[in-house]
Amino acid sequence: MHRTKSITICAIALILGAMALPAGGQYTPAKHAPQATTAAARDWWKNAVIYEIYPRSFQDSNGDGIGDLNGITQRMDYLKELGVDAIWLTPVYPSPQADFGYDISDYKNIDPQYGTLADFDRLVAEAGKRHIRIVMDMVMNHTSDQHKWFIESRSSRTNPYRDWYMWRDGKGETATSKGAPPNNWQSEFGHSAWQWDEKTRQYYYHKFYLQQADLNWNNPKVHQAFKDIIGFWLQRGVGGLRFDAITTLFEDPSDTDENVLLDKSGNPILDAFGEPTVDGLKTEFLPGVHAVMQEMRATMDTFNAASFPGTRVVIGETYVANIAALAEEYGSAQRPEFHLPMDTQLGMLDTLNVAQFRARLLDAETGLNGNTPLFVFDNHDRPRLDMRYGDGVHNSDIQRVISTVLFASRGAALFYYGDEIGMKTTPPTRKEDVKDPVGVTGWPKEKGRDGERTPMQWNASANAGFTPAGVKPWLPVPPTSATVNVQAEEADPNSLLAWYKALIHLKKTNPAFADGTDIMLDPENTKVLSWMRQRDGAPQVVVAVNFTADPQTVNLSAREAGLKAAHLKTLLKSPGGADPASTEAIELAPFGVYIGEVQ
């Protein structure tokens, strides 16, 4: 989603090629479950490569400095060559853009700055020709304060939409005073989560920005409204939905204060605005979320996509505390929830620590009840990989390390546009240049998220091929685009882009990579992370990744390493790396990677 304290990534569901509805059409669920599909169509998501696109920043097709749907369509051949199975679009619905699309004012249309419903239909069709699914963002926690539901809700206390949102009296309110907010609940972006409305003289609740009013999920009409919205997009041919901020749907009905977090001395821990930080236990992870996702999953599972059979995968933005909590997000066989709740346990460590990486991979292999993990290291809310993992010297090599863990582990993989060429975090240097409201309100301590949302770097031209020369892009194109761009890297067989393509190809074509299990090797090594992919009837594949700036040599045939001595056939290695004769001596350059097939 769009969170800074406990960022969330929400959920995805996938389907292709269904006939489009007219704008405003109503969804009628299928009377029966979908017809049986082939195993490939049913299980495609288990080894999927999903690519997140921030539409404003990917490709501008009409010269207004803002990326759009037709721009994405223009780049579809690039995405096919890269090897992606699905594209997740951050919100493209009509929006006042207080939070760049996560404040939705109409769930059944396209914002004019991104195009039209016809443009969207063309995008879905062109993606489908290349066997790429389009994934929409579904924001169910809140709407824009400009949505017709909220406009009605705030019009009077007796309006039929009043109880679609969270309205409360203030503490100590009188005829002449609004009183204090109902409790100490905080917005994810700082300050109270309660906003006073003078017209009806009550506070409304907003977990995020004050322009993002929280819906009341105790109201059955809200449930039905979103089932109708989901059906609208499924019938339009989307590959699915990413459910945003899903853990925040419900609040404690007692409306009591949350606990204030204390430091070791017993003093309140202050946030960036100098206010006490609270634990969030009354506004997140409440049990009702599971029932809602079971309901939405059932809605999607009953949609009969006769024109393109296959699973509409449901992915959840699930920042949870531990692997046991993540396992619960899948639901049960009788009451399924997410196909792929996002595993942020691994990707958001923000430090290259072999023991921690090994433990998280082992958790995903053994702690999810056999379900498929979805790994993610990067998104539109976090600084890019260079800032979080890089050392300023070996950044490209470190990104090979990260991408190897992402694509060579069992499960689905999600990555962010520009990662494949090594785009760098480029935050604004002046407050007047900040676009992200997080930076506007938090400057200079908090610079916001503009730095990870800069335009895609296609070539070395003035605007990097994102928008025509002479047009001012919505965010500045980083100076690194002179050398870090698609065109330059496509011409270099040792580039990061070439690495991504080769690694993704290996993930899709090697049998052990496609659906083999993960087995950790050399478990006491603190400098090199090694594991084996194993599938019955297919050659084993070993992966060794150096997490240090020093050369390393590993022996995966030692008794404690867990593998018998064997010859190796190199499948992929870092540029300039050696081809080992066997598993007994694998030499790795600084932050080097080796992948080999056991002979």
Given for the second form:
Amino acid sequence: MHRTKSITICAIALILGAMALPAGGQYTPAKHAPQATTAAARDWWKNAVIYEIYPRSFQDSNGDGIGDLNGITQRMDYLKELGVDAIWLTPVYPSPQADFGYDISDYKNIDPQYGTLADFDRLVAEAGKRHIRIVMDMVMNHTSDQHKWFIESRSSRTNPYRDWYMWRDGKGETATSKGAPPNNWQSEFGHSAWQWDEKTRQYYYHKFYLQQADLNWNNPKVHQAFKDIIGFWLQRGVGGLRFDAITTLFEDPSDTDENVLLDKSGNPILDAFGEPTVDGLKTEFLPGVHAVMQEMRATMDTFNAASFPGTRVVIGETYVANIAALAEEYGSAQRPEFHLPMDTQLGMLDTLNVAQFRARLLDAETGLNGNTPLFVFDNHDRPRLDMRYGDGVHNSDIQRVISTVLFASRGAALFYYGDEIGMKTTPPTRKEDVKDPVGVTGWPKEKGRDGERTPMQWNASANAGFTPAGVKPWLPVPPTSATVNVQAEEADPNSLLAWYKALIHLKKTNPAFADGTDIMLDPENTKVLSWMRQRDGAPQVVVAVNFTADPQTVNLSAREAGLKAAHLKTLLKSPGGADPASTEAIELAPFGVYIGEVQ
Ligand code: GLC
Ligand code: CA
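With the form predicted on its own already on screen, would you show the form predicted in complex with alpha-D-glucopyranose?
Below is the entire complex, every chain and molecule, led by the chain shown above.
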């Protein structure tokens, strides 16, 4: 078929691209002749299923208790069968691991804990053979304090790298006193965002951990350095980049205080770390980031044209306030920015509310200027779905509800390793077990992010097949792995895993699911969310999802939807669900889902 063929060409090119680069070598612009880009290779991301892997926790291949690249390569057939188009890897670059990889000390290599550049090339090649693209994390807001740029920068006030970071005098500083931090800006991970550095007697800014010094994006050399890094990885055959913490790239040049948020009695609202909460207006969402993303996108687009066909997708970590702000992240046709800025409006609602889900889906359909939404419900920074949406009784059914909204709506879909088997959030119970520093600083109010980063549960053995029995995994394997694991669910046709596979298969093969618009049905219903996927020349598909713990019946033949009473052919339904005779009476079990084609 047309689509398969073009992807095969692309996969071969991926392998060639990887081979063209000497191990550890410098990036040199590609010399391949420009090739025609087919529509399938160009548009692959528009209906893409993207799987986030936290490499430390996916599969350990060498028995040190830490997941690695070879482990991911070993599991490639599993990912192929799951039906994913791309894998987003959280950072695997060399790092002191203060923020488990988000503190990068070398952007052009692989951390020895995770493997080598040769392992990475093999991962790209093996993924490519299965038509799976590898998306890397690109952290541009900050580097590790162990990066050579920062080591230079902090060595003297006159070092050429001094201006690559944000250095400021303390307030009221004297020869003997460091004074106070320059202003009240707060780190995302607790306490002042300014760290005193005795050697050169100034403060540096860090939005995240103090081991993550913020780069100065007003320095053109920083721009050039990242364009070079991006070229290095594109040349190696990566299918795209996910830009981390992108909304915090710039800070207000006035360096003045942010506003402190006050409660009703006029007292400061304290955060989990006991500090006054500030409004973030001087350190987030500054407009300069748009020009940077236009520049990075142009770099990636140019690279496309010059090497092999296939869009290198530009994904953004875009926690923004509303749909209008999200729409801006796409840029314009003349100056595009992200292909897929994450839509966290829907997935991070954290409440199963039909009206709110409907409103957010409608927003994505009408408020993004026709751009493709990227829905996401779960990641390595938030408690897993069970904790945010579960009721403790119907958790698997509720995950069927969530995954249906994710995969049966128009656009690209991003999900997190372990969602497909229903892995549970398993936070540490004792402070001494906490690995994520934010949990140490914030204990007990803030327990950190370990709970959503536990090892993947492959089977019921000790350590769940993640690492050999007897090895101490870097985070404990949850006891739920005895029943919640890939092997058990592969054997059960009614498992959550079977559901995910079936849904993804539908998304990738049903013509209305490929790019049909979403039309809300039965729009006043507060218990059942229903919509139709419609595309010229393809049968319409209806989706009905029960958001309640009681059985519900819906009639989707309402006149306003333009859908006449019609027979339905079932495409997918929750285990034990009924096949309705027509669109007029669809019966749904508690948290039940029905998907059918209108005949
Ligand atoms: C993003 C990442 C998070 C990390 C932070 C700092 O929010 O998803 O894990 O700690 O950026 O890089
Ligand atoms: Ca390992």
